[in-house]
Structures are given as C-alpha cells and as structure tokens.
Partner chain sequence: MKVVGKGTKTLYHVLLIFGSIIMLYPFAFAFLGMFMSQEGFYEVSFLPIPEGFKYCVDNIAKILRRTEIYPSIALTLGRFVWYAFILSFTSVLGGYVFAKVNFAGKNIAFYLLMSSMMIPGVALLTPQYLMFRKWSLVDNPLVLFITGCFSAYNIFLVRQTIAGLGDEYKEAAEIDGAGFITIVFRIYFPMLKPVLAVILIQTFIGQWNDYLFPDIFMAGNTSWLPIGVLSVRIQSDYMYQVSGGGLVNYPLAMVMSVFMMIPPVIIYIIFQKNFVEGLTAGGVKS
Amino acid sequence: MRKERDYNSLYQSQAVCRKPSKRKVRETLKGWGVIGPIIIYFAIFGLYPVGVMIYNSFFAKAGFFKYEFTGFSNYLEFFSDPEYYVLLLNTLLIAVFTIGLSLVLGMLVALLITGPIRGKGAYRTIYYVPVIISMAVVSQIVRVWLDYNHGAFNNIVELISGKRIEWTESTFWMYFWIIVICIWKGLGATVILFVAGLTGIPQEIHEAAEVDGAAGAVKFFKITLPQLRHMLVFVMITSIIGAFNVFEPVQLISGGGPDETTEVILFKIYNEAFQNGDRGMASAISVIVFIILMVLTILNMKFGEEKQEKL
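As in the form predicted alone, what structure would this chain adopt when taken alone?
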C-alpha cells in the first residue's frame, strides 16, 4: 500500500510539472497574437496567389472566357519558341547593366556621404526621394521629355546639333533611357543599404589598418568590402528581383519597341494576361520567372556563404 501511495504521489507530481503554467500559456497566446496575423496575411497574399498561378499555368485559352486543361503545353511552348528566349535576353541585358551600375554608383555615393562632410542627413534624403516616387509617373514624365516635336531633350539637342532624334525609333536609346530610369529610381535604396553597412563596420578595424600602413584602395578592398559581404548579397538579391520586375518604362516609353527589341518578360506577361486574355500562358511564364529568381537567389546566397568561409 505504501509503495502504491508513493507511485500515485510521484505520478501526480509529474503531472503537475507537465501542466503548463498560466504565464506560459499567456506568453504563447501573445506570441500567436503577434505572428498569427502575419501568417494569415502571407497565406492570403503570398501562398494563395502562387497556388492559383501554378494551377492556371496548366490551362490554355479555348474560347471567350473558356479554358481547357492542357498539362505542360504552355511550358513546352515557352521553351520551344525562340521569342521567349529573346524576352529573357532582353530582361537579362537590362538587369546586368542596371544591377552593375547601381552597385558601383550606390557604393561610391555611400562612401561619399559617410565621409567627413556636412549635411549627411540631407544628402541621404535627397538620394532616397526617387524611391518613393511612382515609376509610372516618372515614365510618363520621361515620355513627354522624349517627344520628337515638343520634348525637352530634343529641344536641347536641337540647340546643340541642330537635328532632332527619334528616340523611340532607336533600340540603343530606348535601352539607354530604360536603364537610366531604373538606376535613378532604385539608387536611393541601394545607397541607404550601403550606408547602413558602412556605418556598422567598427572604426577600430580601420584604425588598425591605418596603423599597419594600409592605403585607401587596399583598405577598401581588403577590409570594407569583406565586411559588407552580407549587405552586398542582400542588395544583389533585391536588385535581381527588381530588374526582373521592370515594366512601367517599357510599357509607357518604348511600348516594347522598336520592333519588340525592348520587350521584357513582365511586359509579355501583362500582354498575355490582359491583351490576349491567355491567363494560362501568362501564369506559366510567371512560374518560370519565379523559378529563375529562386535559383538566382539561392546561388547568390551560396556564393556569399562560400566567400565568408574563405575569409
């Protein structure tokens, strides 16, 4: 009997220990209260649209508001039609120039405004202002400036050379203006991120390098850049995603021309979905772009980890 009572008391004490306290329950409920709305928001506006996009990609247009299941036919058409490879090349061309110049210019500006100058806060605000301006508004303004007869740019060119330029009829100039707009629009965000990374580098590291006789260029490539590797990876990933989302300048300035030479992947998705009414093909292209961006992001992060291990 005594042994039985001992076992019962031991079991009851263990049950009491296993019973969660009211404080722990309250903390758990508070945690779910904070993260729950975020999970719901992500599920509604993130997971659900992706699921619908993947589902629609297996259907093809069969009539007015009619679709039929065709399996992977949209994907096969994408990879068998040279037109879509041209779209990817156009997008990559804009992405390479935009990302490369944005990183270089963003780093230079960040180094300048983190140096010993007055009014650093004002400069940071000035460079960030373009980020909050709508790309559609900027594209419309540039389109007016590029007008052949009354555009501001042609008025200036005429004063200098006496001859106006058909901006929209030149593939080179259309690429030039699209890239310039994208760089100008996103430079502020890149500068702010690099400024945050530069100010986070301990000053003692630079002081130790100066004591060892490190010059400006050596200090930048051997100390500053390695310390910024995580920020560089983050900026690279966001820049790649942003470059694949170029749409407004192409739609409002070049219209994909001349002769569809500046047509990019997102512009094609828009045309397939809203101009041609083929949401199946538009969804298939979106899925392919989604996979490409995921692969590029993973490779970028992997490259950053390898660089960190080497250092």
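Throughout, rigid core stands for the largest set of C-alpha atoms superposing within 1.5 Å between the two forms. Just so it is clear, the model here is predicted, and its values are computed rather than measured. Positions refer to the first chain, counted from 1. First, how it differs from the form predicted together with the partner chain.
- Residue 53: CA moves 2 Å or more between the two forms after rigid-core fitting.
- Once both forms are overlaid on the rigid core, the distance between the two CA positions of residue 27 between the two forms is 2 angstroms or more.
- For residue 268, a C-alpha deviation below 2 angstroms is recorded between the two forms after rigid-core alignment.
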Given for the second form:
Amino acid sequence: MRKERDYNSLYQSQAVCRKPSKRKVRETLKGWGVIGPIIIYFAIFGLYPVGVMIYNSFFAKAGFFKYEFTGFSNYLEFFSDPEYYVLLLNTLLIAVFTIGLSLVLGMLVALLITGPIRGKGAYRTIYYVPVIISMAVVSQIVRVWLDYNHGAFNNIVELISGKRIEWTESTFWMYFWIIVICIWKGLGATVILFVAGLTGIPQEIHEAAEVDGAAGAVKFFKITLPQLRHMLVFVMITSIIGAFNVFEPVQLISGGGPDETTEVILFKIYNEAFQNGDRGMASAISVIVFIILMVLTILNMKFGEEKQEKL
Amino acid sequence: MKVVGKGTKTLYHVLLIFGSIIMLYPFAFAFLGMFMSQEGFYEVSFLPIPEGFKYCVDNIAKILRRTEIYPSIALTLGRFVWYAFILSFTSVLGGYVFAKVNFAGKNIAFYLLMSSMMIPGVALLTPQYLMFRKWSLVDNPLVLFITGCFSAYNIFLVRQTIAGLGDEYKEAAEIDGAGFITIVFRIYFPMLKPVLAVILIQTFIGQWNDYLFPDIFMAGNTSWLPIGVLSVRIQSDYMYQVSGGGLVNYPLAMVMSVFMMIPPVIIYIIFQKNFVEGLTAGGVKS
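Give me the form predicted together with the partner chain now, not the form predicted alone.
What follows is the entire complex, opening with the chain shown before.
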C-alpha cells in the first residue's frame, strides 16, 4: 500500500516535470498552426501592399508606361501644387461640417430619445436605418432629385421661387448635398453611441446636480457634456476617418465637379490610379492618407478604450 | 424622478417625429416612385403621388427582365457564403488559440495581427491594384474572394467571448480524449452563436452593399459584377439620356433602389438587437 502510493507520487511528479515541455511544444504547434497561415496571409495582402505603395511613391511618370525614380518629388508636388493639397482641404471641409452638425443633431436626438417618453425603441430603429443602406444607392436617389429639368427638388424650388437651380453647376450646392447625405447616413450610429453614453452617466450625479440647483442648460454643459467627453472625441475622430472614406456621393452626384472643386482624396486616388494611371502620384497620395488615418485610428483606439471604461 | 409635463412630452415627440420623417424620406420617395409612369415622374415635387398599381407591376417587370441581375445576385450570395465561412473559420480558430492555447510568441503574434486594424483600407487600394494587375487578378472574378479573409476585429471579439467561458469545457473535453478540432468546433463553436450572428450580419450587409472595391477591380469585366455595383450601373442606364436615344426613366431607377434596400432592412428588423451589440461591442471588457 505504502509502496504503491510512493510509486504513484513518483510517477506523478515525473509526469508534472516532463509533461509541460511536451505540452508546450504541442500548444506551440497548435498556436502557430492556426496563427501562422493568418500572419502569412496578412503579410501578403496587408503588409506587402504597404511596401509596394511606399516604393512606388518615389517614382514619377516619365512618358508612356515609363517611370523613373525621383525621390520625394511626388510628395513635394502634393504639398506645393494646389491641384493636390486642395484635396486635403476639400476633405477637411466635408469633415468639419459633417462632424459639427452630426454632433449637435446626434446629441439632440439622443437627449430626446433618452427623455421620459414612450417609443424609444421605435425612434432608435428609424434613426438607424440609413446606416445599413448602400451609400451608392442613396447617392443615386439624390442624383434623381437634383435633375435640372425633371428633378423633384427643382420642381419644389420652382414652385417657391419661380426659378430652377443648376445644382451640379454650383460648388456650394454640391458640397451641401454631399454633406447632407453624409450626415443623414451617419446620424444613427452617432445617436446610438450617445444614447449608450447618456444612459451610462450615474443617476446620482444628476440628482446631486439637481440638489445643488443645476437645471436645464447649466446641467447639460456642466454635467452631461464633461461626462461624455471621451465619447465626443471618439465620435469626432470616427467622423474624420469617415470623411476620408467619402467616395460614392462625389463619384455619383458631383463627379468631382463643377471644375473639380468637390474632388476629395479618395476620388483623386481613384482617378489617378485607375483612370489616368499615374501610379507614382496615386501611391504618394495613398501614403499621405495612410499616415493621417493611421494616426487617427491609433488615437481612436486609445479613446475607445477610455470610453469603454467610462461606460 | 422629475415630473415632466404633458407639454414637454409632446414637444419631444414632435421633434423626434420631424426627424424621423427626414430619416425615412428617401425610403418613402423611392417606394412611391415605383408607382409612377415615366412622364408622371417629371412632375413629382415633395413625394411621388402614386399613379396606379399597374405602373408599379410594369416597372418591376421591366427590371426583372434585366437578366444580368440574376447571376449578379448569385455572385453576391456566393461571396456572402464564402466570406461567412472563411471569416467564422478564421475568427473562431484564431480567437480560440489566443484565448486558450499558451504558445511561444503568442503576444507578438497577437499584436502583429491587431496592428492590421490600423491599416486604412482605402490607402491600400492603389498598391493592391498594382499587385493584382501583376498577378492577373484585375477583372478576374477570383479577386472578389481573396481579400479580407480574416478580420482582426472579429478574432478579437471571439477571443474575448471564449476567454470569458472558462477552462472547464476544454479540460473536461481533453480528459475525454477530444482533439483540438473537436474542442474548437464541437464544444466552443455552439457557445459562440451571439458573436457569430454579429459577424454574419455584418458580412451580409457588407457584401450586399459592397461598391468601391468591385467597382475598381472588376471595372473591365461587366459579366461578373456584384449586385452593389450592377444596381448602380442599371440605375445609371435610366438616369442619363443616351444621345439621340430615349428619355430618362426614373421610376425604374427607383425600383432598383427599393430592391437594393429590401434585404438589409429585413435583416435589420429581424436582428435589431445584434446590430446595437455589434456597434457597441468594440470593447467587451476583458
């Protein structure tokens, strides 16, 4: 009996000593067996293109299908030629208006939805529907509205002012409609995030503020907004990233016009890389977008974490 | 709780309903537009006033006679099935390995994969185009199936879910002699339904609406266009006057729009809860 137990414990201790190394090898094989192929795939389709992009950005077009190494010339051209740096300003213009209005409207809707009313679920559903619809299809509908001769909006405008508007000939109106659809399409997501943020504010803070006599606007600006500041930054950065992704409304509604005044970055990349075929310049623009968006994404992940801690 | 007057509540509803009307306006416009004749549509102002049911039937029939939409829908569904499969597969395996397997270099592998979330997709379009052209993948239907076969974000979501499930299942299964594949797909997979539902829904909506990527990479091969691109091309056929040809026919463009809106809206209404989860799941606490 005694002997057997000793033998048993000896066996066990040996097993404990030997097993981990064997087990470790097996676990490592399993781990890399799964992750290895994914990393190889990522290297081919994610990292290699980054290298191709940086490499090509140092070449400039020199005639038909001929490229020569010109160092940073594409980058210098981007920041000195108004044709190119204006793209950043155009993108920024869309970003500023979209963000400003979405924040205000999104907050307003979120405050109303979290208010003491019935039918919150139904409202949330309605405001979120545009998020799931194809941007291209929506852009096509807007294009139909803006037809000069037969468009619904010109019929309305004529009814009111007696004149028709050449929507597509006006830079102002083209920006106006691009920004309107961006807001319309993104508002639902902003509202849901704000509603999550608002319901996450502890009730005690509200009650304490009310005891101290704060109400209405004072309470909103001194209590609610500061509590939501991480959420606000998160939504803002997400919207800037979104502005760099604006493509369909520009391609389908304004076509970059009139006179290329509504060209945005992605539309330019599209034209340079796939239509005109200056892959050097397209790569350089891509590198610039890459850097801007990567910085924004890293910032966003940081604020996203803090936002989650808050919730 | 503060007592809120009836007047305030009414004001809340008035404002929210006003907003709802704006949010739903394009849907209503497209839907009512289907019931219009070609000429009747020219007079539309705020909303199309339906002219008759027979126009609707007629318009839908005209769109359904565009035979190119059927292979396009099949292609889109094929992409959905493929991506639903490969994304679930990579997410579940990757998520499991990061959550439950202790292997050398795990942290490095994890951060390397997570770094892929920082690479902005739109910046990669140019170099991908150059690469794929060299590999003869531009205008080749294969290109619609080879990018985006894993998602670091989904791997992360699954990892968080599995990490929260505890080791008991795995240990019990190992004692019973179950192998790695059995443990992952027979034991853990069924417990991941909620997170897989989010992945499937996002994949479906993403594939149905996919526009920019196929528009660039399949530009020269119109017989293999996913529905997201083909629908826009079909709409454009009716929206721009062909020189010397017929007039614009907006009701047909509206039918196409409604057609594109129906599947996402149905999915959304059925799986509403998952949508909100997917949106706010970003940082499931570890």
